[in-house]
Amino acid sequence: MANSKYEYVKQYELDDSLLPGCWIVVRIDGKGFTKFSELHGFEKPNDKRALDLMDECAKEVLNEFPDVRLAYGESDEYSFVLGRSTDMYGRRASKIVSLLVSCFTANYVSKWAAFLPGTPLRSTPMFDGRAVCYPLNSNLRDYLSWRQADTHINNQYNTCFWALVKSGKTPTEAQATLRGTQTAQKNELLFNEFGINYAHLPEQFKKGSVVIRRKTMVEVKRREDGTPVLRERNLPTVLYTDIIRDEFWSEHAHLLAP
């Protein structure tokens, strides 16, 4: 672009480059999704259709941006981890956050009908985003552990809360019943009053979703005789697994590689 007398305005653009040598985590979160879920009749406490849609959108983010190493999602939020050495978009926070959020949101809208057929999209889904840098592997693992622990705490509470509401209690009465209860007490309440064994609930609800790339055999074409030609590809894959203990990180040591 040719220089002009107006180009001085570029001086007002602030440098928002993220710290070098650090893990970058971009967390996106649904705006007003309590009302959004009510408007669209989401099943409480968990609507698998909506969770699967979130997972599919996260997979598309990994497809679009190779620098995203893994993602973790629960409810209406998703965290995307970029490697310490990434130079994607010069590590500019505004560029990275805006592109990941827009990619996720665009896929949420375009794939809605496939995951919630018969449920028209009656309002515009919106997500906010933020980028945080973590200097150490241990910091990153603690962040992801925090999100997974939050998933369990929220899911156990919500499972109890909605069981009580569906049994006839008002939301205020359900909150009062659960106030001050510990994990074991909530499990006992679910089993004794509703016959629900919390341990047997879907892992997706209890642990959230982990998205990583795994080697998968895929059909790339067909021969003249109709037989498929398979090739190994690294494709985004959703896992419902524990990421707090060491086993996951030992099995997928490449995720923390420099």
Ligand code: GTP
Contents of the next structure:
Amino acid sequence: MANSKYEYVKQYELDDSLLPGCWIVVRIDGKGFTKFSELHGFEKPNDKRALDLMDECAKEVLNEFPDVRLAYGESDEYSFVLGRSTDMYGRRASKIVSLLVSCFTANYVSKWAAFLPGTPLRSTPMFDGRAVCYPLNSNLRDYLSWRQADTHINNQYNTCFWALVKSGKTPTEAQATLRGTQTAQKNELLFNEFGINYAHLPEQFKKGSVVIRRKTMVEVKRREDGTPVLRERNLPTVLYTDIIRDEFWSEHAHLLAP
Ligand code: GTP
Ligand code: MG
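Starting from the form predicted on its own, produce the coordinates for the form predicted together with this ligand.
Every component of the complex follows; first up is the chain already shown.
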């Protein structure tokens, strides 16, 4: 039977290529992770094991896709930045988003046991994904600043909330205590009532995770006498650093290069 009779259906596949010359940001987010984290007994408000697993999956995305320049993650989400001039998969949104999501999710499952030993995976982790285009460098920086400010706000609130709940308050009482409080008041509450100095909490919790490629010495083989042979490689590396300030961008100027 001649296949040409059916070929017209291809016309229904619409072009979904992302605007040329713009930064592409793909943000992925865990589906129903409030429930997922309960089910797996994640430490509240931050479980380092789960965050490290997220960071490792993001590194694998950078390993797999050279066009991803930078990633930023917090909680159950990660944003991946592709260069303005990338031609990865003809900039087709569905192709890029679906591949990044499946790369991340597959790694999340395969690396789970290494990061949460003794905690069986009891449900299927899933991530949604979307691609957004940003025309200006300043838009991209504002986007990333928005996510990092969100990390800080959420972390500070959640640290207070769970300290109050762990001390015996009900969730409703804890919410009422925190309603309308400013940053300084939350820090005071943590220090005065729980002896927690917010500034001393892990940077990963306060700032989220930034993944960039960095020159790293790695062992490529061993000589017969057992001494290691080291070579420089550009490897994805996780940093817990401030990406709102200018210093990060001047220190890593190549990230914003065309
Ligand atoms: P959808 O994304 O809309 O499907 O819902 P969601 O339940 O995933 O909520 P959302 O993405 O807005 O928020 C992420 C949720 O993941 C948080 O509310 C937390 O409950 C949970 N979560 C993420 N990381 C941790 C963690 O380290 N510890 C704990 N206890 N919970 C976490
Ligand atoms: Mg989620």
